[in-house]
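Below you'll find only one chain, the form predicted on its own, shown as structure tokens.
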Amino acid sequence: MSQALPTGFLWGNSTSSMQTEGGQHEGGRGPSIYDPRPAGPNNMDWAVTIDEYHRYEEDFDLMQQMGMNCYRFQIGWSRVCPTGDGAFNEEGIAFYRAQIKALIARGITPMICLYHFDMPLALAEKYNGFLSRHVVDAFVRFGKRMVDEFADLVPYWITFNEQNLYSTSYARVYAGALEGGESDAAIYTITHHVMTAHAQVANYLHAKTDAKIGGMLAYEECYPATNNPRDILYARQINEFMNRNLLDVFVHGHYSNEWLTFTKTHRLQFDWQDSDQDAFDDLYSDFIAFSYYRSHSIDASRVPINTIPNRYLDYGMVHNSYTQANEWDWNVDPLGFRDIFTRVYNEYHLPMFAIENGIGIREPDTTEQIQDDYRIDYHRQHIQAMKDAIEQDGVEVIGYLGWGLIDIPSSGGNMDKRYGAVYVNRTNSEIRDLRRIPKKSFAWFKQVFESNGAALR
């Protein structure tokens, strides 16, 4: 048995409210963009995927019983105002607080986060999601108001899920803009919308209340294909453009030297306003959260010349062979995790989170427990570099979050691509029975969690 990590170290799991929840058109709950989706052969729609309205509580006594003590989840914003900007729902507030209530009866730290990709349809369809200023300010109302309501039970708080996703190509997606969108300019005036709105909330939230909130990124490490000086470019490159100039913001107040003369170059416009500079003045952060699943490798001779930096994984990723991975092509890369830890904490000086880490497998479908021997391997790794870099690097590091450690699906919405630690009777076509079966791993996770993580083998 190894060293167990400081008292108060949180361990739990990370989900999203349209992943998780169903119960669409319930509880006074407006459409998402995600409501729309048809399923198909890959996906499933978004109508009930594992039945979280229904069955939460079920869920919170599989997570006490692993041994968790954080639970981080989405408030879903058209289940707490159907419109985005009209008139909140108090039966939609009524449920997250009711939800609230049961993990702190359990002894489970709830940690919100107020965004995941999924706009209000209504807000999507008439101002095109955050590339409106009209957005900006209706999420800002929002997270004022679930600042207000919540901020007295919920010590945690994230605004955006993996805020520099929305500086990448995908960026409309993301930002629920549904025409246009597809412009470097304006995935910059998306970057900037959704910072200038984390800013705002976060300021709010400091005013008003004791409780701590921090940026978030999808921080994947990226390696230089080959020793050619371009490749080692094109990776620090990224790592500014995508990672540093957001948590100059998220800390400092000001997007990074690098990035704005840039944007001055190449005469990128992105709805900047003075205002804007003075909740950056305000901004500041108790932690950096990211996620985690792979890193990356870049050959910049695949690029084409005049890409900006944001795109250039779109071109120039390559698998890395020095490292496995799975059908996605999403590999594992333990010591990745670790350098990112000691990285920006170093650079940062800020206490960091690790809020999501996993492994999507494609497994049997079966109600016999399933012997996931490769889910703790991951974790065990994973876990070990994060140990590593507390303990030998002196990173302060406040938790540990696997991502949907109860069966969801994807992103994407594909069940097969399994994450969690227990079983979901279901598929992408067949709803089933929902039942919830403990898979090997989690015993595992059980051992780890109530040994602070000392027993790792």
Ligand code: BG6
The other form holds:
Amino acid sequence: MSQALPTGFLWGNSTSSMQTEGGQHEGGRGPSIYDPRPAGPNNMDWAVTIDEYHRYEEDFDLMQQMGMNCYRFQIGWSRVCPTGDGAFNEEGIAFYRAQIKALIARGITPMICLYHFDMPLALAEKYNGFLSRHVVDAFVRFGKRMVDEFADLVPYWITFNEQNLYSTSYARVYAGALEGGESDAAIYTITHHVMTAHAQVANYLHAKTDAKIGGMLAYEECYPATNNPRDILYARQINEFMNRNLLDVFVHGHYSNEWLTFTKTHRLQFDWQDSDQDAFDDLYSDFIAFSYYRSHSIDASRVPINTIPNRYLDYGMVHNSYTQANEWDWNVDPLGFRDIFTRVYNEYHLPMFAIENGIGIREPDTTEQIQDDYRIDYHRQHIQAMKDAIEQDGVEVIGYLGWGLIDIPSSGGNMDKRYGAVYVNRTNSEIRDLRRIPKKSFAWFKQVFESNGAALR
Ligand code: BG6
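Having seen the form predicted on its own, could you now give me the structure of the form predicted in complex with this ligand?
Next comes the full complex, and the chain you just saw is listed first.
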């Protein structure tokens, strides 16, 4: 047995509401941009997903049996405020209050995320999502209300899931923009809008409560494909524009000097308002949260000139021959995980919180127990890498949450890409009985969580 982690270390599960809840037309919920998306050959529609709306007690029992002491979940904006900026829906608020109490009753610490790409449809149609200031204000109003409702019960908060994804070519999709939003300037506008929204909600939480809040990134380590100095430059710029720039805001309340200089030299205007400065001045983070699945490699020679660093990987991402990948070409790189813990902690000196990690696999369609040794291997290697960061590099870590440890559809709605230690009996085309059946890895996770990370074998 290896060493256990410090007492109070958090182990658990992590999900979004659109990938778990279903209950699309129940409890006074308003539609989000996911609702009209139809089922396809490789995805379900979003009406039922795994029916957490009705089955959360059963799933929390499973989490408790697995030895978890933390669950990160999301409050669906359109469930608690159907139009996004109109009247609040008390039934929706009561639903989340009941969930939080059910978690606490099982000794599971709740962690709330306020936005996971599911923009209320009304705000998308009327205002084009986070391209609009109105939506920033609506989000802040929603966030403050949730803080008022739940911060006495919920000690850990994040505003936006993977906030650096709003700095990519897909920003418009995550931001709920239905028209336009493809230009470089639009990416920078969306980046700034979500950062100012984050700052306002975080400041409110800090002013009114004792709860903790941190920024969250999808941190994907990016390596130069070769030791060509241009590959090295591009890898560094990707980290600066996609990660460090936002970390500087989360921790120090200002964008990075390099990023700001770039916006000036490239005339990228991004709707800065004077009140944003006040919000940034007051901003700080209690921890840095991140998701980690894989790493990337960049070949600069494939990137057209005049491409902004935010888009380098659209052109220059290449296979890393030193790592193996799953069917979706997501490579397995536990050393990258350790490096992120250590690099970010060395620079920002805040506790780190790994709130998503896992591997998506196509598994047998069976209600027999699934022998998912590959999943055990993946998590073992990543938990070991995290322990190395803690024990050998001195990093302070709050917890480790696996992504979708009870099967949920992928972000694209594909039930064939599963992350769970518990099988859920449905496919893309058939809802079936949604029965939960522990896989082999269930017992392994239980042993790891109950030994506080000591028993990894
Ligand atoms: C994260 C998202 O980026 O990756 C989740 O927060 C998503 O919503 C997870 O499910 C895994 O990605 P995918 O596409 O395999 O589901």
